[in-house]
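In structure tokens, one chain follows: the form predicted alone.
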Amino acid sequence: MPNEPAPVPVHTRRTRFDPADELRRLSAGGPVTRVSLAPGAGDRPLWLVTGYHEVRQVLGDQVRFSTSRFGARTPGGTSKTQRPDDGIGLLMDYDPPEHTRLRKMLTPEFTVRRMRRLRPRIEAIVTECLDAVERAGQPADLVGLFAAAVPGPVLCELIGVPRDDRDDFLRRCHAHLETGKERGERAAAGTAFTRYLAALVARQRKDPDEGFLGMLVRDHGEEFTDKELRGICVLLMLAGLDNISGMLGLGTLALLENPGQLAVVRDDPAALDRGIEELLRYLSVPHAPTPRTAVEDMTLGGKRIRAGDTLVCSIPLANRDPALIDEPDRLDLTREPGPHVAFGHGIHHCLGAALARMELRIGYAELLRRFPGLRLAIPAEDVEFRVRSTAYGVERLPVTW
């Protein structure tokens, strides 16, 4: 008999655009809650952060909440726990001062002057994607021709993989990240994948580009070990895939059922920026950032933590708590920003949120200038929702123009 899925874990559950009603039931109770995320499944109880503010609390104190599962700090000192060849590099899983080090070196080549080098590229894979829908024919699947084909070549481009690789390059990475794929298959792309990666940084030591890897190297030399630039490399794709196509596809259609606030940003471009933002806040298609385990005891949320304690922060949950924002569960493109934390917050923000909202404002732009009629080809309750990914999203999106 095949093997019965896993339960979805509570944290991750939704209903369509909004958290589901057994998550919200667990918020009602208070900013803290202690959980088990898949009841059934054998995972040990944790501590849910729901509230907004307990969620900024937790991501922005490094002091007494630690992100590494390898050498994590505790009370009485730091743990020997070796870190894995294949977790080296993984910016989300360290703590300072290894943190510091590696960020400190990392943030000159993500802020947005340097992501505006990018712009062009961008703006012709949007089109190269675009191209393909329309040669697709109506109907069409925007996930499969857009919203999952953009991203991939966005982050060739940034790392500098080669064109004549990428196509093998990008389907040993997805297949890496495909949950319905068997546990053998997807390690058997994993490690394809990594080891190209392995030969990607030992060409750019010899022979260093304009490019992330090739600014890194010429820039730092040594101060990087191979193996930190290529879990970097490993992070940036694993994190950029999902995020960006869950939310070029669940943003189109949050836009298509609300033609109000499609208008919005369909009429006046120059709304798009703000419109982003909530549409960031909103969706937050990322479920939770990395787990954190205390490091001393303390009260938080009226709850008492124990050292050594997991706590998992709820993004979708902060983002729709009163206290960020006025009528949160409503979805308005015309609103002031508030400080949403669906890049998260800290010391461990997003290092691509610039790239991110570049390629999200390209994206919108394009696809509903080159197609201002676009709608739904099929009624609204058929769109599947991918539920067992990393980041929220629909599995398809069959549209008409």
The other form holds:
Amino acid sequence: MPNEPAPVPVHTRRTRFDPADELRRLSAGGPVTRVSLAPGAGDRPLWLVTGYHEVRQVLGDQVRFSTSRFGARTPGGTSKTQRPDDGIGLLMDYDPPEHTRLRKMLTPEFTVRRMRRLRPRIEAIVTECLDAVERAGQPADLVGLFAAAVPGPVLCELIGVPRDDRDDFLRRCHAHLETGKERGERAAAGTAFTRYLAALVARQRKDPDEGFLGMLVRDHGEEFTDKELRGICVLLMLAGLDNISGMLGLGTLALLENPGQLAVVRDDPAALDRGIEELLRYLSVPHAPTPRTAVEDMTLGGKRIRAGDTLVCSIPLANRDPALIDEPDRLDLTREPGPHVAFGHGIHHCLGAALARMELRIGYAELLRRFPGLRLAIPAEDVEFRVRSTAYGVERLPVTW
Amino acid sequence: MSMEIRVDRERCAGSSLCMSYLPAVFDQSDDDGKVLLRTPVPGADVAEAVKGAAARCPTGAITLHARDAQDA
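After the form predicted alone, can we look at the form predicted together with its partner chain?
Everything in the complex follows now, all chains and molecules, and the chain you saw is the first one.
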């Protein structure tokens, strides 16, 4: 049945806001479980890590767990295949010391203060999107016009894509990252996207501006290769599109279904800071960070793991573990936020977390300010969830106000 | 007995979690994006928050140490 879509891997399965029952059953058996994520995924042992402490242990230990499929830190120290061009600069796929070298140069570009400089631009983008919602009339789809419309332009602002190029850039980027597309079509889109990024990098090298790429080439010009700079831009798009659109869409739905909670953050935008942490934890839109490979034999969560085994850390289950917070399945925007792992943990902790928090804060606050009477225009049980994506979300969110 | 905070800037991944959680005690350097301590020996009033910030650190770069009077 070639046209049948592949089954959704077990670690990405959910029921509305919750991890799917089968995932709950797996995690009830212990914090580490041997699984088969999808039929035909190979016969190497694969472990699903679902306990909060065990997930932190794996993600926090870059010595015993590798994220790289290409480096030399494989069991036995043998070198693996060479990193392909389109994997260069994708930090989540690097181990130290290569990771340390790149991350060190990028970290100062993503500080809270640096991100705050983008605030007026993000506010303008959110306002433009909400204007479009208003113009569309009721009911309007909040995903197409808002949740999925905000993150692309924000990333363009961050990277320094000129305004006139934005639509083209985002179209090519979506085509490049789109997993449902035909291989040939995707390769063509990928070439167009890569070519644009190459030109952008070349322009910044010649005449660096105040944006992120300009700062990188000004401060570290020769330390980055062009391919690394291009890859870092791709990384930002990979990390900043689906995760944010998922959070804005799914988060809005969660608020609409909990009017008491919505009122708290609508009437007091200052309450949003901790509210967003709770939404990040409760919704856990990224299913899992880059799979880890055990570098040595060990025992984890009572299971015998061997060098070369793969470990997938479940973010939604770790964030719903009572070891993290009491009553983890309750959404309570007013409670003290727990140290969740929605942005990961360890040296690969999300580089753009400060940007993501600001974007979500501005997004939710402006949405609720502009549309204080926001409500769902379809029965809650008819909402379609986005299941085939690296980050969970909703497909559409028809609303009235 | 008071508490002394130590930060390992080599380990720090620049997540900014500590500074966002407790800006009175933690800051983030504009130069390298890593943690800076505003005060290494904070008052007892923020002791719980300091523990919370240390628990949030993704790389375990923040450690807390008991500080006896005679060490001062």
